[in-house]
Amino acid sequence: MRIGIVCYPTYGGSGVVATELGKALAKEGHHVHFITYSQPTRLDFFSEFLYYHEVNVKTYPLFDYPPYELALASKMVDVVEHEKLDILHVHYAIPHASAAFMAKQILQTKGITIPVITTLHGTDITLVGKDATYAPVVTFSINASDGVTAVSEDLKQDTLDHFDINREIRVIPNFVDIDRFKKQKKDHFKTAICPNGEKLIVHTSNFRKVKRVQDVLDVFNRVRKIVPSKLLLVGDGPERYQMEELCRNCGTCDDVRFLGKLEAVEEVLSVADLFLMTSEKESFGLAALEAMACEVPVISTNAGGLPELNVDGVSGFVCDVGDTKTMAEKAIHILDNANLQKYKEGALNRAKEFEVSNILPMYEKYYTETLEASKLVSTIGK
């Protein structure tokens, strides 16, 4: 199958999932063509079945803002036509689904039919999509897609509750590459961070308000009073400066390290004892899944799709948003040496259910169904 994947090439969850999906499809022998404005951050190896097409956005004095959506639609037309693609899979509704609709209409004038699958990832629905400025376009783009997937049941229901959707949304969860995200022998790193045998707690995110990173620090401050611990914060974003100020005010600077953006986050997760995810909204919780694959139990909120991933009392615990007292109590319970190994095993076993080899066939099956339905509609139309 010849598949075009359109995504944001950044560190965000949608870009990561789209890139990892493309890489997994290429390993199965599918020809995968990425169409983005820069090379995806995780498109980090060569394969004869992987291709990259850069969207060139030119600026003109007439435009206050570069017309990215038009450039993207034009590039889709070019790649579909010249690479003979079978299907387009766009990740994130705005502007990818709307640009794909435009490309599809242009291609039809050339006698080319290309089905489009749109995958909803989260903030394209829960934040951007609900903005009155974009809601009509989001609704239209979803309904105009030939297939629609969502990464969790919660996100599917959220979409149906807030938009007038007239088509099926299929839930295909996010996944993890167990071959990459697995516990590695990094004892020297653990010793350097925790020289006196402290427990190591990790949080990774883009440090936006929705992640409630201040709650991470509050939970840590409560835990360290009972269990000697260190905290590693991976990522960067608008809330980082405030977090640094809080660390100084709380006097925890010696026990907290800001690592910034890391490509090989699995190396940090390999030595972690606990992962914190305190978000007020998460459509799935990919960072938590990657931690679990590295045998790290998770304390998460009950927001969005997190309860569908983190099994309370098995892979960690699920708590109310903002309830840092309970989060700390559960963290202390997990970090007790008498309990820790049980939760590490529970986290790994849960992560294995989302291994890429289990999820990839769901996408391949959906591609085939969508292609067959598109061909049937095209035949009837003639």
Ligand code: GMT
Contents of the next structure:
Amino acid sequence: MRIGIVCYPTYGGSGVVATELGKALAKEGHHVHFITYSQPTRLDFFSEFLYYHEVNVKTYPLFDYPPYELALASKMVDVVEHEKLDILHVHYAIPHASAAFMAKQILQTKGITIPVITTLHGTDITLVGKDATYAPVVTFSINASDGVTAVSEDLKQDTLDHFDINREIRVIPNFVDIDRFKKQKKDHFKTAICPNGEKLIVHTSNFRKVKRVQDVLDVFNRVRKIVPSKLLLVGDGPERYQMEELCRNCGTCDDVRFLGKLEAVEEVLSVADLFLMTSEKESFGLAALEAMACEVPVISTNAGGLPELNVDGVSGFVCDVGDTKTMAEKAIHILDNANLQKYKEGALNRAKEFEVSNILPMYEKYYTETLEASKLVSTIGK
Ligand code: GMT
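Given the form predicted alone above, produce the structure of the same protein in the form predicted together with the ligand.
Complete assembly follows, chain above in first position.
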């Protein structure tokens, strides 16, 4: 199949999922064309089946807001036409689904039918999409897509509850590449960070408000009173500065390290004992899955799709949003040497259920079904 993938190229989970999906499809021999405004972060290897098309936005003094959506739609038209794509798969509804709708209409006038699949990732629905600024366009472009997927049952339900949706939404969960995300031998790194045998707690995120990163610090401060530990914070974003201030105020700077945006996050996860995800909203929690694949148990909130991933009492624990006291109690329980191995195994076994080889066929099947349905519709229309 010749597939166009549209995504955000940045560190966000939707871009990561889109890129990893493209890479996995290319390994299966599909031709995958990425269409985005810069090279996706994880598009880090050469394959004869992978292509990258950059969207250039021309600015003009009149524009306070350069029209990215138009440039993207025009690029989609160009790539579909010249690369003879079979299907377009857009990740994150805003503005990708509406740009794809426009491209589809333009291509129709040229006698080309291109089915569009939209994958909903989370904040495109739960935060940004619900806002009246975008809601009518999001509703329209979800309904106008030929196929729609959501990364969890919870996100599907949230979409149905908040938008007037008149079509099926297929749940296809996120996945992990176990060949990349696996526990590696990095003992020297662990010794450098935890010279006195401390336990290592890790959090990864884009440090937005929705992640409640202050709760991570609160949990850590409670845990370190009982279990000697260190905290590594991976990623960057708006709340990082405030977190640094908080660490200084609590006097924990020596035990907390900010690592910024790391490419090889699996190396850090390889030496971690516990992963914290304290989010207020989380449609899936890809970062938690990647941790689990590296044998790291997870303490997460019960927000959104997290309970569909993190099995309470098996791969870690699931707690109420903001209940840092319980999170700390569960963390202390997991970090006890008598318990740790059991939860590490539980985390790995759960992660294996989301292995890319289990999830990729779901997308391939959905592509085939959507393509067939769209051919049928265009034949009936003639
Ligand atoms: O978490 C973020 O803020 C990034 C965001 C995105 O759209 O890039 O992540 C969302 O999509 C990920 C991949 O499907 C999910 O694993 C995250 O749970 C989801 N984030 C939220 O729902 C807050």
